[in-house]
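What follows is one chain in structure tokens, specifically the form predicted on its own.
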Amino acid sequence: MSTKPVFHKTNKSHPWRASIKRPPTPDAEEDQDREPTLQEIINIKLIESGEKEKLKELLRERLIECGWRDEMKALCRAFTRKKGRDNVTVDDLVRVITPKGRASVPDSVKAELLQRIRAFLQTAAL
């Protein structure tokens, strides 16, 4: 019998939230003094236009179609079997699987996304 974490009404965050590595929040005053980078400007435009969500959905579809998602699931299952189900954390899986996942995204998927981003940038006049 496995034990599951108990969520109380006072515990508003998910237990995995603390395990996600996030960069420290920059000082608000320091942020106001500098101009946003080109990458930040592009990201803002992608979000405001809704294009970022469309690109993420396209990526999900393409990765499922080419079998990448199933391959990653199999890697996760194999790692979990090898280490033992109770001895594996989400952080362990992320640390081990992420490099393999990034390296195995098909070039055709990367090229399609890059083409879509370039087309967006041309229409957004950046």
Contents of the next structure:
Amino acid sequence: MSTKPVFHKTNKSHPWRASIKRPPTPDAEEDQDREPTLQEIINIKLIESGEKEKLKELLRERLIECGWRDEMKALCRAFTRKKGRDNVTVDDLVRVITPKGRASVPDSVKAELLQRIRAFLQTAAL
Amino acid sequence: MQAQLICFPRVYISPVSVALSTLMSGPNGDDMPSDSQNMFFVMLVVFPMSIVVCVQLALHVFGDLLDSIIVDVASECHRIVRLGLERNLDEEEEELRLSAQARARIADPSNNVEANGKYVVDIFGQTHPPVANEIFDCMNCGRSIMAGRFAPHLEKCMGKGRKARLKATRSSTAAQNRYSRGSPVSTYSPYSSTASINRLSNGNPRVATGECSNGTVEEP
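If the structure you just shared is the form predicted on its own, then what does the corresponding form predicted in complex with the partner chain look like?
Every component of the complex follows; first up is the chain already shown.
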């Protein structure tokens, strides 16, 4: 049995994972004095209270209702047709969808979500 | 930015909405870092710091949520494509499929327009059978009649037709006359019967039911 002193996480060792590129796992923070930013604090509060999950479900539901999701899937299909079925990676698709996706969220959906987030911030920050 | 407790007094609710809508209808509508920085300084002129920070936070959280949903959609599409579950991936395949569908629709006998006249699909996709098939009771004789056969039934029932008129004359004179079997007036003319007892030429009282008593059925 070969012993591996260090485990290298490379794409080549797992061929079926070649379509996902992850940034390398960061080492443990040497600098423990870094103060968490306000955004991080709010993020942690969101996750701990379970509100982030609820907001995500709400957003997902609204986007499905308004047809946004189908538009994105059509974009993916069109891109795949051009590029060829076996050459498509998840990163490609994310890169294709992101600009159009962010821009085409309906205003009503965005307003509703921002309203809910604002309400949470008001209660969480007190 | 240091961690602070930020107070959100209720009087600021409407300015926050104004700030939000300003940000939403901005030039790009997206949250690229440089643009949001510019917006930050612009809005700082008009709104107090607390509101601007609140709005920025909300937008950042929204962006996070949207990003994770985008990744979900992308990975699901990727899975479908790679597993070969997407049927319509090639343009030519799609065209072939659509043309085959159209051909099938034309060749399908149930959708034939010319042959059956009324049996056609209307613009709502409904088909109507050639004969109306709702069933109700005739108010004259009390039988159950199909709607599409109501007019011919009424002809016979109420006296427009030959046989009904004969029946009317026959029943009015049946008590007095005896008529032979050989007469051109058929003794066994089927009649749409009532529930009452009728006398025939041979004098036998008969109970008339929905069916004709001699076995022939009037309704086609």
